[in-house]
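The chain below stands alone and is given as structure tokens, in the form predicted on its own.
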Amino acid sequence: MPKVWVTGAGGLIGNYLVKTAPHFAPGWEVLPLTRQLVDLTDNSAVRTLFQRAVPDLVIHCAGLTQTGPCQQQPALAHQMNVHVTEFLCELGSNIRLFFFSTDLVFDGVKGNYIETDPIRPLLTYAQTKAEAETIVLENPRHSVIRTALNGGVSPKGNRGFNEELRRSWESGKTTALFVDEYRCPIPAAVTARTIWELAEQDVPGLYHLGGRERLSRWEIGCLLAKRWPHVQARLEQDSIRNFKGLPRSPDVSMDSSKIQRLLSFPIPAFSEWLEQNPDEPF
């Protein structure tokens, strides 16, 4: 069986990844990756596990993702984005390679960006992302995976959007949602998926991935909390124009037409994914 690393695998995507491999991927050995079994700034212990069993794959989910601590603190930033993955490529040089990016490279002037719109990261956490892409792609048998906002039930249920949302509301706060922000929120089942079918394929290459749907923060809680009834939703409206802290990207909306093409089943939007997966925990 070809084996694939799944770095990050106790964070959202990653354990997606790995609990959804079985029905997905069954044709794959998964090793998840996690802080518990190696360090990923240690380059020797990497390099020893590397060795011990070269995986045909590595799917890169780990990093250092929330603005705030990646602003606070850019050194570490660098280290865990921008370190970390070019080491990955190092080792990785003659293997495929997935790397997570993210949305927020672009400034969200325009809205519906595609692959080959120019990049202009405002914050830390973005910027690391950009260098890390570029590394990324020197090498024509890596892939960069620039993800949208993604939700779902983490391991630590502090990892998706909706997960800290419904800890504000469910602590009694009340949430002011802009309604001329806008991002393309995809589910993190829906990413994984995505992700193992790309995986059996060799396309390497710069992709997109959001959901079918550019909706507003504010547009994107009203929709969860008519998902959650017996959560008491406290929202109200607000403009990113009244926003006085760090620079916020207004419309990172994604066109994914380019990965679309490649899957055997459509992207959906989120409202349609929340309307048809009732039962799905989120």
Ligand SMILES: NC(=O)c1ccc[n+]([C@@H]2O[C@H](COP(=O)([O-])OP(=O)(O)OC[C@H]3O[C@@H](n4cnc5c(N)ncnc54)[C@H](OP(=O)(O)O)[C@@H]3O)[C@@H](O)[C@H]2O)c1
The other form holds:
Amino acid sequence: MPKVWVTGAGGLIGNYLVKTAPHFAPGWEVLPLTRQLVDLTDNSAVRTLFQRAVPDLVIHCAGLTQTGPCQQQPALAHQMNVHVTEFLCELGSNIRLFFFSTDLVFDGVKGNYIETDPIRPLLTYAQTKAEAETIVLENPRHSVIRTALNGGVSPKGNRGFNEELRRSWESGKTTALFVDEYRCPIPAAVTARTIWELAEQDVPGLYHLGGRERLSRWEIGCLLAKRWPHVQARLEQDSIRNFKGLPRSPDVSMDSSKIQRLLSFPIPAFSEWLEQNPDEPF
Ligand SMILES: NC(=O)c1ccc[n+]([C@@H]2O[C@H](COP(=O)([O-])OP(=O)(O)OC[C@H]3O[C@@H](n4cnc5c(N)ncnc54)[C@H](OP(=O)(O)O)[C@@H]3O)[C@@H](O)[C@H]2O)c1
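Mind giving me the form predicted together with the named molecule, seeing as the form predicted on its own was just shown?
Once more the chain from above appears, this time first in line as the rest of the complex follows.
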């Protein structure tokens, strides 16, 4: 059986990859790399593990993935998002590798971005991802998957946007949601299925992977409020124009038709997926 490493296996997307593998990737032997198994910043430990049983594919999900911590600790963000990725690319120079990047590499002025659109990351998180993208794409065997806002159930219960919102409502907090900030949300279960289909093909390169529907933060909140009738939804409308914090990309919606053409199933619109999967934990 070919072997695949899934880094960040204790995170949202990595965990979905691992738990859906028996169904979508039965032909792969999956090695879930959690932080407990190996600290990815420890080059010598990573090299030893790699050389002990060289994988055929690395799906690199691990990273410093939240914008606030990246902004506060730029050196750590650089180490985790750029250096770790670079080292994995070096170790895996003769095998395939998928690197997860983000829709936030765009400034969000235009929206509906395609892969050839110029990037302009506004924050350290996205800057480090953009830097890593360039390194990854130097190897024609390797791929970059720019994904959008992913939702689902994460091992620690704090990585999906839905988990964050639900926790805040359950604790009695009211959430202000922007009516003018747009994303293409996608369930992590769909992201995982897509990656497993890609793993079966030899189609390296740069891909966008978001849901088929462009939604504002406010619209996403309303859909989730409907999904959880037993949770008291506490949401109010806000505008990105009132926001005083770090710069925000107003519309990072992506056109995912390039990756869609490779898939056996239609990437769902987020609202449609919620309707069609009422029993899926979310
Ligand atoms: N989720 C989204 O909405 C979204 C959107 C766009 C792009 N992405 C990208 O997609 C990828 C997967 O996202 P995700 O949501 O699954 O991220 P996540 O839930 O934050 O998971 C990241 C994982 O990386 C692990 N990690 C961090 N530093 C490590 C280290 N030094 N050694 C070993 N493991 C380490 C974390 O471990 P700990 O839990 O112990 O910290 C965590 O399990 C990321 O690269 C992210 O940037 C995600």
